[in-house]
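Have a look below at one chain only, the form predicted on its own, in structure tokens format.
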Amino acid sequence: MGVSKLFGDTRALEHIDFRVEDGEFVSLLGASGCGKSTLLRILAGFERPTTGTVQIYQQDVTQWPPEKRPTNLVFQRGALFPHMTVRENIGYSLKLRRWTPSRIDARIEEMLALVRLDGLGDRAPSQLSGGQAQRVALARALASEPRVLLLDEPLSALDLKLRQQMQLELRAIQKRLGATFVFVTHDQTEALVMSDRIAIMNNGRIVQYGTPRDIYRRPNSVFVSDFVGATNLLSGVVGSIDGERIVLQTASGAFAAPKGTEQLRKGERAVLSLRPEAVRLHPGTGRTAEGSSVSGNIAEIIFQGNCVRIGTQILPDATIWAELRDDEADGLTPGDPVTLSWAESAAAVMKEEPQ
């Protein structure tokens, strides 16, 4: 609680204060250098905070070394012992804990089954694929029954298809065990897919902590809105605030959105955030019956396989992106006049951040 960390004159973490519930999958999400791995190492005991405390299940473990904490850490590249077999890697920490041989053997078989590597116990790490090696690292970490498993970007070295498969497997394992996972990643999609809650980090601080749905739909800042998923950002001035509704006056027109938790005042500069999938596209120009609307001309059409992204230029320096199904984009070409519309509830307004 209240954790800060200094490396010389560099402040890596600033007053970190968050709680992970028993059995939760929590992701620390942020760009490189934001402090997420430092925070994970503090939880693991490999770093000590400059100020603040670490509590695990109501115990203050701030001064405890890693081997005394009820945690285990899975590294980015697995860090398997190359001279040991899969079975020996998984059982290594159990031998250090002086488990009986029969108990160790039973636990190894249980872990191999859990990560779907039955029959591969006698292989060397060099004989494994990337995904298999990461599953062995996971099995080794889980074998000693840690109360909290810490994972430092364990999937980042895998190719896209395998990474997506491992995301689902890792989530399924966590749910099956009912274990508490704290997972570090810079991949927004990975965090959204796997997490019960996400801590968004920036410059050594947690800037928003909530469920994936809340963070995606109701970001509390321009930074979070732009960092988590694709979004359209329109700058303007708060024109009016009417109960739970706020109207932003922009160069492209006046657009309304639900009032958020952030306190905004009339005349204050602010930004409207709008996800591309919330934008509907209508051929031709003119207002629509749905919420807010604006007209322009198609500038770009980008095919992405499962969807098509359409960029519509509404001003010389302003483009709004819409995300459509492939069949919805049939017949559209650059230069076509179109009208964009969206429900007021799909937009969010927040303070403009200094550049």
Second form
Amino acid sequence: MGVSKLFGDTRALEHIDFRVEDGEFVSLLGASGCGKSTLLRILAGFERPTTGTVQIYQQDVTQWPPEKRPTNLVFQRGALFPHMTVRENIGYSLKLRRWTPSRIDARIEEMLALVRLDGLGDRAPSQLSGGQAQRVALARALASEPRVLLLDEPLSALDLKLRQQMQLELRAIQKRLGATFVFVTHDQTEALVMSDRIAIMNNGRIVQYGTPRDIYRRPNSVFVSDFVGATNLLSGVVGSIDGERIVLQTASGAFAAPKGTEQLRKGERAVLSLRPEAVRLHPGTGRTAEGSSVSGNIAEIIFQGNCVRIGTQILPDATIWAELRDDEADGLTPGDPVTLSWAESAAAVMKEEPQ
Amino acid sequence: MTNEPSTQSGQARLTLAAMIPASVFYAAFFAVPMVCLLVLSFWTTKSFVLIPGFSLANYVKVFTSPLYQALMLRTVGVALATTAIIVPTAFALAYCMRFVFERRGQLILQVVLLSLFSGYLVRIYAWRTILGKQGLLNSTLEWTGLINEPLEFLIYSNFAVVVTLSGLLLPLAVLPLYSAMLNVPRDHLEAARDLGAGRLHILRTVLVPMTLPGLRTAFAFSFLLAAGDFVTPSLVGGTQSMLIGNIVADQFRGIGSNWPLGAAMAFVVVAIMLAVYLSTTRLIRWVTRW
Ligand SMILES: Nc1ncnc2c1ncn2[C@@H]1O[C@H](COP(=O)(O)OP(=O)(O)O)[C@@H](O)[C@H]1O
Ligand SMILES: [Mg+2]
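What would the structure be for the form predicted together with its partner chain, rather than the form predicted on its own?
Following is the full complex, with the preceding chain placed first.
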């Protein structure tokens, strides 16, 4: 399909080509301004793509206006109608579809129960908390049983605790209804927690599309590995490639990693990405049994509550971060010589991106 | 926790204290003159001399005189016609300023404000040069050959009064409506559309209810100010275009003046206008019910 979108000279989306399966929870994840909302609004019908087509269930809806599409949108700040009660908000689309009053009432009760707001039907939107308002917005959008629900950062205005709770609820509701959700967020944890698949966006393109596990473990670019979760990056030159194994020559030694999906040639510049939680830390400078290792001195220790992050300087301009349980870090102080090790399979090699 | 009630009553006291200056101002410049006028409306005159007392004679006269009844009716009609032109026009203009022109809407706002500062009489005379027998409109129409003779009804008629009042009061209605539109997020209009509402439906069930305070103010400005105007009818109106304001004004100046009668008339006018205003706003709410 290859959807693209231009606003004047600004290219907001470039050759987007992706497909969502029926009943899937897909997140569009990317930094602010990368085109997530624009893509969602193209799906909803508020923007027309400059080129390309949009299909929903094999039907070309590119020229359909939003009011005709089988999609509903949940807005970032809810956009509840302030002059209507919760009940009237939820029933809005049903009344437009000329349902009978008794059927509307039954559906509203069903929706209120679904979002766990039984008994609040007669409140005005101004009498709701932020979390409750977003639940009503969700109920309003789901009431007419859209084939696809589109959500534009609906949780971003909530505080962390509530957000985490709502993430799980939203996911549970989606599973219960078996509905297709396309969810926009800039929060990588949120995307990892909720999604069946994640589309990582950068500068109007989808740079990787896959399951949360795939994306976390096998990022296909420096951008993705850096954006999703914290990572250590070591750049070097591809030394040798044999079978499923690739060896990268870096300033601090040669490290092996599984060959990724990316086509790399010998002698090409590449980057090794290593998750902090995959790095083990041993006091002293001896060799270790594990696949790859490197020595250095502890430069920084950051206590984070459930874990401790330790930065080890392996070269004057290179630090590798390791994530340890709190008790594992007992007795370590900055300046200590340590050896870092990791399993070969925990590392990923990818093309270096021109910055 | 325990001192919360006292804090609250402390705040209430503070709010009351803050209202004192406004209340004094309001009493001095609005309430006192109104009360004086009310008392005056129960007095009588004899040979142009005021006689204090309590008589309903003035009110009886206002309600029984066919002349005054006709004037009242015409005034309500002219004011409603003016409002029917102004409010939809101002609503559409404010909508465009907010949702079509967006940033550039501010520019139109400057123009609207500028027109307000250009003076009441100047603008009435401007309309006279447009609507007059040899005015802009007539000469243009004659020049294009659409008409052979000047259209008589363009000036010195009820038509001229309504058009001129509309032109005069339009900016006053645009201001509250634009400010009400600014409080309507685009999201809400899009949400309605997304849920399946067509344009008219969005207008009726979302845009009008969400701009209701602005609509009420715009309606009040145009209706009440049009109903109270007496300068416009005397400058562009014909012999059959006098409004109740002209008669009220006559009771307060020159020969044949009768202050108590004028005061009674003024109160009746205010009461009728308020009744029309309230029933119309009810009507709007009923039409937009969901
Ligand atoms: N209506 C518009 N007119 C012009 N540029 C726009 C418009 N909407 C979005 N853009 C631009 O398109 C890009 C993507 O915006 P958006 O989709 O809102 O990003 P995101 O939701 O990922 O933060 C941004 O550079 C933004 O400035
Ligand atoms: Mg956005």
